[in-house]
Every structure is written in structure tokens, then in C-alpha cells.
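What follows is a single chain, given as C-alpha cells, in the form predicted on its own.
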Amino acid sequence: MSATMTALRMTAGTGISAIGRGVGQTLAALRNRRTGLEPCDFAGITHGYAGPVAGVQAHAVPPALAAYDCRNNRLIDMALRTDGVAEAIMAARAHYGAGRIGVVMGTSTSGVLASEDAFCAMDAQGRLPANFDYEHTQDLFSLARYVRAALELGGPALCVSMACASSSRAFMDAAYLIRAGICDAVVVGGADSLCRMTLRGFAALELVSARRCRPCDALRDGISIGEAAGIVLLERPDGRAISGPSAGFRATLLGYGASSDGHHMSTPHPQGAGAALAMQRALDSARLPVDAIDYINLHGTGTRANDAMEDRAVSTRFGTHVPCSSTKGWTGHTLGACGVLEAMICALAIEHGFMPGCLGVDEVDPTFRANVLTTNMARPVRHVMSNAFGFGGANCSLIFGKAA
């Protein structure tokens, strides 16, 4: 699924994660390649690491808004919180009118950590908690409810979920409602928070390493699991300038591409077919050439058929020659919201000429083909694909570029 677009121009954004909250600690962490992993302990559970995102505990969301309070949401409200991003909002609020503007989010599991929680109160008649309100917490559309209220915004709104595909997967449901004529902007983005059913979930499915997560290590063994959230002002192209806090984060979406293989259920096309699919889509969609392409941000979590799947893919279409590698060896593969988190990731690398170089590799396993970075590269950036594949078989990929 392609199709060929205008660029959209993002003009604002932020991301929190293990690393640090907003464009300036991530910045920083990947600068200073310092990772967000620590012992997982969360909920009883020790096994492996995590990345849990510093202060979503004690955070409180509105009062108005307390319907809402999960820890899912919390993050998001951290989020809008942010580099400026509820203001950059508010001022396209007020040029466009509410009802122009829509939100789409992106999340795999949502509040589920709420349903978690009010199970583990259950009475001895199995009764749920009364506070318990499923419908603004663990619900998919809870996210999306949640964005919309907050910033008294009156236009389309809805939510992804398409396992860790999810958040890339909203940036093209936002691109189509711009390029509708439906909305003048979109508020982007999307968080995963941590919980039970997804540390004890891949465990059982023996995903989970023992230290941190080495996507593309000879010897990797598993990932890391994550939280985050991050939010993109996405704009149609003749939209209006802003300045102020959130500038910075200035990039275009140039294009993007799916496909659906539907290989397996949790374990994806051995040879990339589907991967290599949605990346030349993006291309398409874009109208680049493969050569224009200067990194590109693999979705790398750090199991052996994920990474291995991927790297045949990108070799496929690109060879050997551009540089490449996963960031989740500093925030932990962060699912549902990965590919709003990494499109920061890309933004920063546009915008200050980096590459980031993975993590925690001792010797990149030999049998890949595709150019892997292990350590930092200085270098500008003009474009850059970030892939994301989830469960199921739902893989998309993004290209962002230079804002002018």
C-alpha cells in the first residue's frame, strides 16, 4: 500500500522514553550513547531489562481529565507536556479551528496495566473494583479520547493497533486524512506504557534477553522491552509557520509504505518479502531512488529472525552501502510506540547530521549483508527510512526529510 504524496511538513514533536523526556535528553543520551536499560523490576517481575521512562508514576494527569488516570495515558499527557507541543497545538488550534485538526494514535496494548491492577483487587465474590472504568483506560480508542480532550480538538480521531507497527502505521492514517481534505493538521503519535501481559507475554515466547537488548549482535538473544510516548504536529504543506519551543523539531514526511505478509502469527517472513515490500513503497511514495536514502533506522529489536529477516530485506533493496542500525538498545523496543519515537529519532538525525550506531554490539553477526553502524557517524543526513514491523505480519515504512 503506497501511495505517491506531497510532502507533509511536521512542525512540531517530542518523545520520553527510558533516555530522557523530550528532543534535548534524547538528543543527549544518543550523543553520549548512553541506554535507559536498567534490571527489570516492575510488578514483581525481575527477568531480564527494561526501560521504564523516569517520573510516569507520580505523574498526574488533570483533574478534569481523571477519568482517564492509567499509566498509559499518564505518558502521553507527559508528552503533550513537553518541548512546547501542547502550545504548538493550541496555536494551530486557533489558525485552523478545532474541527480541522484530528488525532491518531498508535498503541499495542493501551491501559491494559489498569485491568491488570483491578484483577489483582478482585474480591472474594470476583467482583472488580468500583473505580475501575475500563472504557477510559484499558480501551484502544482510550488513547485517543484522551489526546483529544486535552486539547479540545473537534476533528476525526481514532487509534491504531497494530502491534509494534502501530505508531508508524499512524503517521499514514494521518497523511490520508490531510491529503482528503478532511484535516488541515493531525495530531500524531502514540505510547505503550509497561505492564504485565507484555514482560511476562514475551517471556513466555522466550523473546526476552537476559541483558540488554544487541540488535544485529552475533550473539544477540532477545529484547528489552520498553515505554514510551511521543506526539507530531503533522500539517498540510501550504500550512502555516510556527515559531517557539517546538521549532527544532522541524522535519517533512516524504512518503511511506505497508504491506500485510501474514507469514506467522509472531514470528515474521524468514526472507523479508513483506519488509522489502513496504520499504519500496515508501520509495515510491516518496519518488526517491533507492541512492537517496542516507540511513536508515532499522526496526532491530535484538531476537535472531527478527533482525536476520530485516537485514535480508534491506540488503534486498538497498545493498551494502547505507548505514544503518536500531536505536532500541537505548529505550528498549517500546512496541506500539516505536515508530513515533524513532521518526524523532530520524528528525534529530536530520537535523544535527548523526547517525546513531547500535548499541551493546561486539562484533556485527556475519552473515548480514547491510551496512550496520556500531558506533556513531557524523555526516549530513538529508533522507532517512525508519521501518517497523509487528506481529502478524504488518510491516511500514517511513521516509522523513529536511523541513525547508
Contents of the next structure:
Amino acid sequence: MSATMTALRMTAGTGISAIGRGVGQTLAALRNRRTGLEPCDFAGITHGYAGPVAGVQAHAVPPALAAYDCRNNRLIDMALRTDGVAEAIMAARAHYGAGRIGVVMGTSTSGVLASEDAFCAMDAQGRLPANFDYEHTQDLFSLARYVRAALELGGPALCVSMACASSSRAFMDAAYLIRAGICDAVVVGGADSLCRMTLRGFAALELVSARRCRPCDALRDGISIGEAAGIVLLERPDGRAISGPSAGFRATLLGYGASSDGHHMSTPHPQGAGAALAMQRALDSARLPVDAIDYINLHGTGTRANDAMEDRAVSTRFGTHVPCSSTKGWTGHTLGACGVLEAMICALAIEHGFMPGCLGVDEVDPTFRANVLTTNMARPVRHVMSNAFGFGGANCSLIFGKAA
Amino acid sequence: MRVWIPGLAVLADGMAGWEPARAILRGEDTWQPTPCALPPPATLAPNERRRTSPIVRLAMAVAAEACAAAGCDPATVHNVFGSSNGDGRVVNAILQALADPAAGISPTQFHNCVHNAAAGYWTIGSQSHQPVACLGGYDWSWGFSLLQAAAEAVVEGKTVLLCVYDMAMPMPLGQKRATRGTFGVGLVLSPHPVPHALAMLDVDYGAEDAADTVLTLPDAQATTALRALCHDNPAARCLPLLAAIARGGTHEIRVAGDVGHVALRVTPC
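Requested next: the structure of the form predicted together with its partner chain (the form predicted on its own having been shown above).
The complete assembly is shown below, putting the previous chain first.
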């Protein structure tokens, strides 16, 4: 495969999270440094803070797709109806044909909330409710099938599920389908929604902060869980001419890199060896030197271990100058959706020439060596790296550039 | 997309490895639904080994055997893991605990419930720093995972280990997602011709709907029993391909997707 094929066009894209629906609201919240985190009040769970998406509870999926109705698919449906991305995908479908457009979605827990509710409603004989549809809600594939059905596409579909690296890795699997010639375009993205499993699971690991999460702060003590969904239309570089206003954001996927820690299921490698390797592979794939990266959107979850490991990995690979920050103080940790949500934030940083400094930081951890931003900074941004790391030691780094 | 298969492994009910599976698929032996033994992974430290559930042991066993059969170092291959249900046992147990507001969630169970748990343990055991993709495609997990693994192999120019596995779903979740039996398959895919490859495989996607190629074996009883396994366990849908490799010769195989299909052409080496 030719070297020029590494770069793929992101011709439309959007995301929804606790800070807003689509590029306009997200950009405003980033610029105004307005967090979306509020005291958690979900399914009786009130520990810490959470980042719910406004309106998801009341959002209705189309009647033809009612079997898929669950919080996670409502979230992705809201994203499809934001910033005109569905219409932009329709235009691509008219050009390439439905069978040439694939769907790759990332999620960690899919519609598990539907199963949680079903287990709570189990009868005395241990029977789950008759109307509980596992296949179209909790099952991982539900999310990708929903998107493909909603957009009437006919290409291959898959769900990538590898904890918090899910939707970052989805970009890689989408790129493989295009670069192998199986697809001309892929709808890539993901969604993860609030549920008991992650709120109580991370609490059991003592990783949920009682306060709003403070990535990179000296006193950071855990994550705040958010929910999000994002959609990006990824296309071959020589596919078609595109004119007119953009649907949401545009950018270029310049490179990607993945690695495994091979170290521990839920604790990152202390020196960040796997994370540094993923970043290096992304640079190699983009054929960019380290000094070409203007900003790094950190995974930056706000746990002691992740942020310390990531600081070591970044400063080892990039030195101490490249500005970097985590945006999870705005959105919370949106788990499997963070890759696609932060792809939008990276595209906005490039388009508008600004870098969002970490929110809620009183003092950057004095042991950190990387250049952690704590206020927004205006500066031209050409190339951005976005990191995501997940349980199981899964690491993924993506590099984005200006829209072609 | 063209790839070569230097090694493969099977671990399933009545198939304790590729050699016995090959004999059954060639009609040289009968198939019995003997539950297969799932060895504790020797590559893990004792405390981690204890935490591995049956499905992690299944995936790790076929992954290790496929690499051994292909003569490749597990720490060097890219990895694509596919499963419909992941660790249904752990997910089911957590859902039961979540339904009880007073019950605690086990931290170990929580980090083991991620879909990439088996791949995580595999990379820990093999001390691999290579990329992993973990995919889910319901009943169509086998075909779409194979498509993705072949794409990664040809685009990256790297050897890819494909590991696809599913096990019986426990109750009560099994009421809504019936999955039976134990089936794991490991396939090493090389983007280049390799000496002693079992077969050459051309992989493509077709957007038109197509039914699965029906499994037909020399033995009628085995055919009936293993068709049922294909129906009951998404990973067993690889059996038509395995039967083609076992029998030798050139074969065209279709693997149905919910939409579209994966088209395979098997050519002996």
C-alpha cells in the first residue's frame, strides 16, 4: 500500500457529551472553561460527580429501530442528528454506494443498562422480563448495527471493545478497511453511556473521585465518569470532491499507533513503556518527527497511576516542551467513547488555533515533567496527538492534522 | 486480500486440538460432544493464573497453540480477538450483583468483564507489546473478525494472530442469549507466502446477502452434530473453512454477515 494512503480524510464529524451537543456547544464550553460535571445522581448512585448528556433520557429512536432502544443507542442516534453528519454520510453513500461504506464503532459497555434494568425486574422464578431484547441493546454489535441500519449502509460492520481505548482503536480498524480496499469510506465512532456497571465498578476499584476529577493535579484522586457519543466519516484521500459548509468538523487522520502493556489488567505500566510505544508508532505511521506535534490531548483520566505514567511516557518521547492537557475535567471520562469525542476536540483545536488547558487544577503534580497546560492558550495548531489507554493494557495514539 | 495460514489451532467440545479436529473433518474419526479441558495458562504468574476464567483459558490456549503451530513468537504477532459474548460468566455475575443495591462489586470481576480481558491476559502471558484489536459481531463475529484480521495483515505487512472464541452463556442471561458449547479457533495469517503454509486464503467482502456455506462432512452424524454447533456457538462458524483446509483442494466459502457476507477462497499450498 502506498505511503500516501496513510492519511485519510475526516470529511464530517460531531460529538455529544456533558458539555454540549455538537461542535458549537463544545467549542463554547471549552473556550469558557465550563465543566459539564455535576454531582452524580444516577440509578440511586450518588458517589462523586458524573457527566450526563442532557436530553438522552427523553430522546426517541425512530419507530423502525425501536428494537434497539436503549440509552446507548439513543446517545448515538442523538449524535447522528447533530451538525448534519447523517446528511453528509448520505451524500457519501450516494457517491460511493451503500455497500462501499463500512461502520466501525467503539464501546466498552454498549447497552448494558438495559440488562441491568432487566435483572432488577427479574421475577420470583428468575425470569428476565419478556420485553428485554439483549441482541439489540446490551450486545456489543448492537451499536454498529444501529448506525448501519439508521444510515442504510451495506458495508462491513464491527464493534471494537477494548475498554477506554475502544473508539480510538476503531479509527485504526476503519483505516484498515479503507486501506485494504474493502471500503471507500467508514463511519467510525462510538458511544458509552452511564450505567451501574461502570459507576459501581470503578467505585469498587476506588478510582472514582469524590470531587470533580482533576487530571494532572498534585492532589488528583480519581475519575469522574461521563457519557458521550461521536461520529466521524472517514474517507479515502482520493475519493470525491467535497464542497460547501462542513457538517460538524473536518480534519485529517495522519497516523495511528497501538501497543499492549503486557503488564497488568487494570494498572498501567509504571514507566508508561506501552504508552510511549503507541505514541512512537503513531509518529512513525504519520511520518512525523516529535517536534511536529503542537499539542497532545492526554488520556489524562485523573487517577494517580494513569496521569503519572502518561507524564513519563510523554516526557520520554517528546521532552518537556510540547503543550499537553486532558479535557476530562470538562466531559468526565467517557470510557470507550473518549477517543472519538477527543478527536472532535483535537479537530477544534486545529481549526480554531487554541489548546484547552486542564480544568480544576490548583497545582500541577510537581513530579511531572511534561508541559501541562492549566489555562487555555491561543496558538496555531497543525498536528495534534490524542492518547487513549484501557484496561487490559491496551494503548492507542492517533495523530490529526488540518482538513485537506 | 490474500494471506497465508502457517498455523492454526482448535479447542472445542470433542476437538482437543487441530489434529483430532482434522481427523473428524476428514471423516477419519467420529465426533463426540466431550467437554474439552481448558488448561490453566502456564505463561501467567500464579496469582494471575488463578484469576483466569474458563473463556480466558480457552482463548489463551488456542492463541498459544496457533503460534506454536505456525512457529512464530507470540510476542511478535499483531493480535485480533473476536467474540460475540466475551466473558458471559463474569458479565452475568456482575449483573446479578448490580441488581442487589447492597451487594458489592468485585474489583477483579469488574476489570475481567471488559471484552479485551482475554487479549489482555494473552499479552501479559506472552509479554507482548504488539497491537491488539478486540471485536464483537454477535452471530457474525467469526466472519467480520477474519475480514478485519486479513485487512490488518495486508495493510501493515505483519503477521496477525486471529483468535475467535465463545462459550455457553450462563443463566439468567442465557435466557436471552442462548449460546452453547465451547469453541475456540486460532489462525495465524501471514501477508507473505511462507514455507509449509496450510493454505492460501483470499478474503473479500460482498455487500449482497448470502447464506453461510453449509458444513458437509463425509460422516452424516458428524455433519448433523457440527451444524448444530455452528448454530449454537458463533465461533464454530469457522468450521466450513476448517473442513476445507482439512480436506485439501480449492474451495469457495461464504460466511454470512447480518448484512452482506465475507467471501473466502481456500487454495492448498
